[in-house]
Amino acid sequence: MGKKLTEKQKTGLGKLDNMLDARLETALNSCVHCGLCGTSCQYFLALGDARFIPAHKVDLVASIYRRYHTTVGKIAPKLTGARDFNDETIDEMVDTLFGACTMCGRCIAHCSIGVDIPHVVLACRKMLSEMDMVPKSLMSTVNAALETGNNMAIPTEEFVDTLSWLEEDLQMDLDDDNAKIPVNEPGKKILYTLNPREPKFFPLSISAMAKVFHKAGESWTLSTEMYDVTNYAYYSGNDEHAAIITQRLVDVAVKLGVDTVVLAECGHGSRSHRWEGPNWIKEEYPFRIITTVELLAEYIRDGKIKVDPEKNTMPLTLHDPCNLVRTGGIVDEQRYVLSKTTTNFREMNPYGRESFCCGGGGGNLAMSEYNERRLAIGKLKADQIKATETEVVVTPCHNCVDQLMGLNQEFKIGVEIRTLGEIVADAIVD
């Protein structure tokens, strides 16, 4: 028998016990170790470390399952490759399942039997979260959102000041005093959300969408109480924290009386608030919820805004955010938008559901502990971009924007990184 378990280790195993259902047990028992998933994983392809093969990640969690939930594993663990849930195993889990996985889901498509590998990774993250073993920088991002309402801890006064001068600039640019950035206005149709990195570092993306809303004659507002589209508790593995953040968005939308919540350009934000959120709060939303990508496509398709592709003639390519495309199913809308607003669009290879992650997903952009590794795996994406010989990379995700900017500098790609909303705003004609 292994060493006696500590209380913390018992807590982690207890979490695993509570999560075991048909879906998780099937995933833990199904891997045939064919190795095909290795050809899909950026960490293994870029770094060549066998620990990073997705099948190994599954087996790391499955070995604990076998050790404490199977008869042979309890009696003769070495016969089944079962491992003790000790400090060494836990440290490897943190390094491998937080620091060497973006949960991009690409491995599922290449698995010969369809094992849901990200689901296993997330289950282990939940175990580690229960033991307070989440990497410190990721946990601080979640705490900032819980304590201040946004993951960058931007004070409300600073946020309002930013919106105020953005509104003034918008009115000057459009020569129209009626162009507004509404704040906390009840009775509007749309509640628009933001990634906090926008007011902090990329305010022009807010201006771009404000211009789009104005030209579309849209009824919309922002909220100072809850505007953060992100939910990093999804990545930390703490469902209680994730539910708190989700409920705040629901409460504000109900308070303002909107009928639609529009999620800003953020891959995991779209997944967490649109698909995972109702599960966390255990109720359906009393409003429609869509992404900015879908809204922009609607505006163009319905003629609410008029665009001229000749306004964007530079060669550009598109990076597909994993949670928006591979797990969210939004593949064609952004391509439709670009087909109507640009003249020289070039696809990467591979693209769409087969696209490689930028390398910043899975909370990795928020985990400074793994910065070097995060940039290293991004070389695959950098090489993809270089091969298109374009000048601009468009991506409907601000986390991807940040990672791509890092790759742009690290690998000297020489491109400009822009959001889809910015491209559309530049293409608008009266």
Second form
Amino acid sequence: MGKKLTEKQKTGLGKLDNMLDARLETALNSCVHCGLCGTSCQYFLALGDARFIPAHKVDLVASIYRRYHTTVGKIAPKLTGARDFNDETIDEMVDTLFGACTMCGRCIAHCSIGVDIPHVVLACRKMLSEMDMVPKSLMSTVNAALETGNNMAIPTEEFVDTLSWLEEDLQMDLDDDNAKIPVNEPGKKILYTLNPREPKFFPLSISAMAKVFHKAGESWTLSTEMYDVTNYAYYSGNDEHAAIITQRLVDVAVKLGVDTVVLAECGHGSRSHRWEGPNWIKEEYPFRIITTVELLAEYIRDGKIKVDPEKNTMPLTLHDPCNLVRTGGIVDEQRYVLSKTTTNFREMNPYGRESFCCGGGGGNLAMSEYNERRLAIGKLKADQIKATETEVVVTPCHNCVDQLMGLNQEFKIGVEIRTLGEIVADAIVD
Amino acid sequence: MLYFHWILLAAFLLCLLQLGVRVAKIFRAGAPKDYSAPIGDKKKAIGYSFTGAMSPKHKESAYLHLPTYAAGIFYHMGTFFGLLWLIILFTNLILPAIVIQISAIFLFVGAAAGLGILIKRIVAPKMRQLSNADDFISNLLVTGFQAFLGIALLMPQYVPQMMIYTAILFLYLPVGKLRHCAYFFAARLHLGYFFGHRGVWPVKHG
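Moving from the form predicted alone to the form predicted in complex with the partner chain:
Below, the chain from earlier opens the complete complex, with every other chain and molecule after it.
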């Protein structure tokens, strides 16, 4: 059967064998190559390369499945397009399934059959991870999280210092010495998480949420042991690494005795910790876990914070993070929050479940190898933003913030990018 | 029953058996337990997966590609109609000539739609790049079935040849992508379960 397989290739195929459950078997046998999914993928729309049609991405993996798991594929591979698992195929998989797919899931609902395309892409990433073929930059992000506890390798001292001066600023801003940013305090109701980009580059978003918590009279704390809401091991396809990161969050939440973990504004972080995490550690969480978006909506709905939309009168639009909306079902909450805190909100077209990815998802923001491609596919989003003629783009995801800032610069959009928490904090009235 | 009836029946049973083995394999493989706390209604979502989520209004693969989508619908309707006619031919039911003629026209429309899809696959470079031999063979077999059946309805002397041709189609079906006729249902089921667990489906379209 083709050339003799190397040990590395055998490892990859072994991983595929182990993953073949009902869901994956189904996905690998369902695509009919109609090609109609092409127009749902921004890589294909922006770059026009047929390799980026989602059906082609599925076929990269399905062709390997057919070669090694079907009789016809073993005897007459050319009949069904079954491919050898060789270096050429593997290189194409790395380039296409890491470097040309944000796993945004937009193609799923539009597939004429209903193939779970990102699930197949993730399965292939798991194979490649087993073979140590994950792009180096993504792997170093995962390693940073594993080794230091956060993906930006921020030393604890630096983190504590940042929180300390943020707390001083908060007290001055609010003219209230009781305004705190609690750290490692046991017995609180909420454990709040952060995207490490916040303490590193956007500390004001921490202040914004601290202000919201203070005004809501919330019982909350941060943890220096585990505050990172991200889990890039989900994107690198390494379940063992992903489980280590999830377990840390669980351990800290249990140790502090909180009853709710609130996930910071982060699309993939929300998906990883809320939906995938329990499956990585094979345990149900002993606490409630929600996103910041849901919490903010809850505070406003319950009257825990008073907000005035007149505080945010600038024209403003919303970018929906794929993992929050398409695989998390959180679509209305952020719109509810904006309806109560702003006066001039305009939707992009398309929006919500139909929204296009910013281009930074799927770990692409961490994969510098594909920077050029990542910015090129973002043109679609840049054009959507321009069409709204707004001054501010709100997005409940720090990774999206980063990508949108890059697009802002690249395509000269001329907007300000803000998180939902920042908008709410600005709208708070006593 | 004549020899061609037996050949077709044998091929059909063999096809069913192979598809049955594949479906059994899916069930045997099983789905891992989901430990995350569900927030949705999986049953409703599965129902939605087969109904609302399939609506052409909500699928770019339909509303952005209307000619191809329409061709696909006619093609599939032709196939199902053809299968119904096979049963009728097995039962020796005598139907009025007008019904037979309209049926033949319907099958020719289905075959023309299939041919259109095949031509698109051949002509469009991006479709060619996406295709393998099975894509062309599968299309030819099904298109040919509809056309052949239409002819056999109008000229019954060709029924034996048509049934042997159809037997070949049934024998090939589990080999290539035509087996999506079984996996389609599993795919929709999985999507319904997945999105239902997370409260994403059913979507309330405003």
